[in-house]
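One chain comes next, on its own, written as C-alpha cells: the form predicted alone.
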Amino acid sequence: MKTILIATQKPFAKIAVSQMKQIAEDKGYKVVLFEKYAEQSDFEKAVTDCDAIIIRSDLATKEVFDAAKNLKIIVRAGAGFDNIDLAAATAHNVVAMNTPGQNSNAVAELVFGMMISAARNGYDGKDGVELRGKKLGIHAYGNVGRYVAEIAKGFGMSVYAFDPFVAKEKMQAEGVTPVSSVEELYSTCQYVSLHIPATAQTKKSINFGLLNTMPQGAVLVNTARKEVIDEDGILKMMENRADFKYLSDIAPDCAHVFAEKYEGKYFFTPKKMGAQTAEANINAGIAAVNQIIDFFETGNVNFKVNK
C-alpha cells in the first residue's frame, strides 16, 4: 500500500481533508495528515516513508529529497512551486505537479476585494473613486488573469493584458485588448494586477522606472510573489508619487517603512491569502490526490513541473 503524505503547516480545511482522505483510501493507499509542524526539521523527520506528497506553501527543500527515500511524487496544491527545490526532486527521480487552475477565482475575487477596499479608501467616510471606466492591465494572462480580466468586465472596466505566451487573437476573443510590451501595459492602464512567477528573469522587475509611467491614480495590486518587486523602487515611488498605492497578498520584506510612512496608501494580508477560501481549498486538494493516483496508476505527467 502506497503512503500519501499531506504535510501542510497551514492545512487544508477539515471538509477537504477528508474528501481527499476519502478518494485515495477508496483507491487503496493510505494517507498520512502531518498539520501546524513547528520546524523544518520535524518536516524533514515525517518524509521518511511515504510514496508521495502534497504540500501547500510548505518548502520541500533538498533536505526533504535527501530524507524521503520511498517518493516518487510531490504535489503542490496551488498554483506556484517556487516552494519546491526542483532541481533537488529531479536529482531524486522525483516529479514534481502543481494544480494549475484550481486557486484561480479565490485569488481573483481577492484582487477586486482589494481594489474595491482601495478605491473607497478603506470605507474610510470620504469620498473615493469607481472602478467603471478605468483601465485595468493584466501582467500575465494565465488561469488567474483570465478570472480577473472576467471579472473587469463585469465592472465595466476596459481591459488590457500582456503575455508573449499567450495568443493575442485568444486575448481579443474575451474581450480583452493586448499590448506588445510590459511597459505599453503599465503606462496605459491605472490599476495592474500582477501574476507573473519568480523566476531569474523576473525578479526585482517591477521596478520605478516601469511603475512611475503608470497614470495617475495608479494602483498596483500584486497577488502574485514579492520577489518579482523591486522593494527599492517601490519605496522611491511610494515617496515621489502621492497618488500611487500599493496592494498585496504578501507583505514585502520593508513593510515596516509603509506602516511608519505611507499609512492609506496601501494595504498587505496578514498572510497570503490567495487561495484561503473552502472551494479553492477543496479544488486544489482534490485535484492534487487526483493526480498523485492518476501518476501511480496510468503514469500521467500533466502537470510536471520540473524536467
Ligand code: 3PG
Contents of the next structure:
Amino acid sequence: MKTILIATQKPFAKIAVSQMKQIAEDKGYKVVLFEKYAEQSDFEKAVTDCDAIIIRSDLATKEVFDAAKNLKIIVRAGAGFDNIDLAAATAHNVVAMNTPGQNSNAVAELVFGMMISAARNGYDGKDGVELRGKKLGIHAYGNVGRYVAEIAKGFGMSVYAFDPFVAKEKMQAEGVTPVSSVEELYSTCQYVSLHIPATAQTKKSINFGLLNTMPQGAVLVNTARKEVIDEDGILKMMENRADFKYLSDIAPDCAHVFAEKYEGKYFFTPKKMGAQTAEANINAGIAAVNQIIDFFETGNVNFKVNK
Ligand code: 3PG
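Can I have the other form now, the form predicted in complex with this ligand, not the form predicted alone?
Now the full complex is given, and it begins with the chain already shown.
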C-alpha cells in the first residue's frame, strides 16, 4: 500500500483533509497527516517512508528529498512552487507538480478585502475613498489575475493588465485593457495588484523607480510573494510618498520599520491567508490527491513542473 504524507505547517481546513483522505483511502492509499510541525528537521524526519507528499508553502529542500527514500511524487497544493528545490527533486527522480488555478478565487477575494479595508482607513471612522472609477493594474494575468479582473469590473473599476505571456486579444475579450510594459501599467494605475511568481528574474523587481511612477493615492497589493519586492525601494516609497499604501499577504522582512514609522499606511496579514478558505483548500487538496493517484495509476504527469 502506498503512503501519501500531507505535510502542512499551515493545515488545510478539516473538511478538505477529510475529503482528501476519503478519496485516497477509497483508492487503496494510506494517508498520514503531518501538520503544524515546529522545525524543518521534523519535516525531514517525517518523510522517510512515504511514496508521495502533499505540501503547501512548506519547504521541500534538498534535505527533504535526501531523506525521502521512497518518494516518487511531491505535489504543491497551490500555484507557486518556489518552495520546492526542483533540481533536488529531479536529481532524486521525483516528479514535482502544482495544482494551478485551484485556489485562485480565494486569493482574488483577499485582494479586494484588503483594498476595501485600506480605502476605508481600516474602518477608523475617518472619510475614506471608493474603488469605483479607479484604475486597477493587474501585474501578470494568470489564474488569480483573471479573477481579480472579474471582481474589479463588478466594482466599476477600469482594469488594465500586463502579461507578456497572454495574448492581448484574450484580455480585451475579457474587458481588460492590455498595456505594453510594466512601466506603462504602474504609471497608469492608482491600484496595482501583483500576481507574478518569485523567480530569479522577478525577485526584487518591484522597486522605487517603478512604484514612484504610480499616480497619487497609489496602492500596491501583493498577494504574490514578498521576495518580488525590493524592500529598500518600498521603504523609500513609504518615506517619499505620503499618499502610498502597501497591502501584502505576508509581512516583508522590514515589517518592523513599517510598524515604527508608517502606521495606517500599510496592512500585512499575520500569516499567508490568500488561499486559506475551505473552498480553496478543498479544491487544491483534492486536485493534489487526484494528481498523485493518476500519476501512480496511469503515469500522468500533466502538471509536472520539474525537468
Ligand atoms: C499559492 O502559491 O498557491 C499560494 O501562495 C497559497 O499558499 P499556501 O498554500 O501556503 O496558503
